[in-house]
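Take a look at this single chain in structure tokens; it is the form predicted alone.
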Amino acid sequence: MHSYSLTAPAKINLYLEILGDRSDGYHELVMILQSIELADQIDIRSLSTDDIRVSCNHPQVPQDETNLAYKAAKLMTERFPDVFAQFGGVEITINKQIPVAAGLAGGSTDAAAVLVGIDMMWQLGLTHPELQELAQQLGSDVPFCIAGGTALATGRGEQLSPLPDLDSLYVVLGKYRSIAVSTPWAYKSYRSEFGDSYIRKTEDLESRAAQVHSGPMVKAIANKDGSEIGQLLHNDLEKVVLPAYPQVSQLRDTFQNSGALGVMMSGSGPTVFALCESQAQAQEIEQQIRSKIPDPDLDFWVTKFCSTGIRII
């Protein structure tokens, strides 16, 4: 086939702990990542020229070489030049449903979809580990987005251990359209404020990551215990983002009093989510928050956990 359409799900963090600094300038992290059904659609097709073209229905998404989807296609042309010469360039169309600059890996999942789509279009037959090795070169979230589901992520987020699927829980997401949080700023601020508490020894970093792997949150996931998962949600970046963004902090507090299983900011924000046991509860909480914060700048999405990453439509 010379064209494919793919679904590219967003992700939320159920757990994010910053352990210390890495020699490459990134942070050593332990995270639990979860795919959700809120997704972009990526259409990819062959061109008769050597061009890479990107178009998107969202005005804030770049359509040039700075777009992560473009970078994914460029990486494939560089890694497989003979196949590129045979098949030609690619046209990538992004139907953006995931909010932009929201801490939901929207750009990363689009890039993951491009890697999977080109692999199929060029008949490369790459395995998931091979695709994830390529994905590491594009960003910390891209390897997870390929397989999706529920996973423990260590290192800077690229070392993945699958966890039992959680596909029965719902979430309400809330995000102010006009607020964007810089991920580099969030991590730099955290280092500045809490760097003296960082773990310094490699063996201690490995021990802490192992503790999380065998700890209460992973057990709650294995037991599919939504109430316990809700109680154990954790995100170190809330310590710097919430004081700097009062509206996000207020949104979190309002969600906290809504009767949800648990509430947290996802990644570096500014999206806040409430964990719910059913679609009905999620919709009820959405209406409750809308009435308490009637701000036209505040958008909501009700969606469900999903057990897969990139899928062909």
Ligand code: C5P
Second form
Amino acid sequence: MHSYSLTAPAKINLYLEILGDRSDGYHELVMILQSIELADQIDIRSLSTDDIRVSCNHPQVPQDETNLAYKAAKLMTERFPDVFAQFGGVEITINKQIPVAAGLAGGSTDAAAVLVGIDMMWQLGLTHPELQELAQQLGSDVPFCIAGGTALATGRGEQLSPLPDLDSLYVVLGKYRSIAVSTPWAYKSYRSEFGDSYIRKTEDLESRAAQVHSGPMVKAIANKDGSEIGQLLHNDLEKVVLPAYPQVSQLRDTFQNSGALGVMMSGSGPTVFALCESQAQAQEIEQQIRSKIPDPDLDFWVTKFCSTGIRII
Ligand code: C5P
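Complement to the form predicted alone: the form predicted in complex with the named molecule:
Below, the chain from earlier opens the complete complex, with every other chain and molecule after it.
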């Protein structure tokens, strides 16, 4: 086949702890990542020329070589030049449903879909580790986005251990349309404020990651205990993002009093999510927050946890 359509789900962070610095300039993290049903659709097809073309229905998404989906296709053409010569260029159409610069890995999941789609279209038969190796060159969240589900991520975020599926929980996401948070800014601010407490020794980093792996959040996930998971949500980046964005902080406080199982900012924000045990509860909380903060700039999504990453439609 010379064209494929793929579903590329967003993710939220149920847990994000910053452990220390890395020699490559990134941070050592321990995260628990969760795919959600809110997803972009990616269509890819072969071109008779050797171009890579990206188009997207969202005005904030770049359609040039700075788009991570473009970079994913470029990486494939460089890695497999003979197959590229045989099949020609790639046209990528992104139907964007995931909010942009929101802490939901929207760009990363599109890039993951392009890797999976080109692998299929060019009949490369790449193994999961081969796809993961390509994915980590594009960004820290791209490897997770390929298989998705629920996973513990360490290192830069690219070392993944799958956790039991949690696909019965719902979330309400809230995001101000006009607020975008820069991820590099969030990590840089965290380093300048909290860098003194970073763990320096490799064995101490490993032992902290192992503690999280055998700790209460992973146990709550194994028990599918939504209330416990809600209590244990954690994100270190809230410490720098919330003080800098008072509206996000206020949104979080309003969610906190809504009766949800738990509330947290996802990734570097500014999306805040409320964990819910049912779709009915999620819809009720969405209505509650809409009436408490009647701001036309504030968007909401009700969506469910999902147990898969990139899917071919
Ligand atoms: O890997 P990715 O391009 O998604 O990361 C975006 C930015 O987030 C990086 O440029 C870096 O500033 C920060 N980051 C970090 N440590 C990580 C992941 C991301 O400092 N483990």
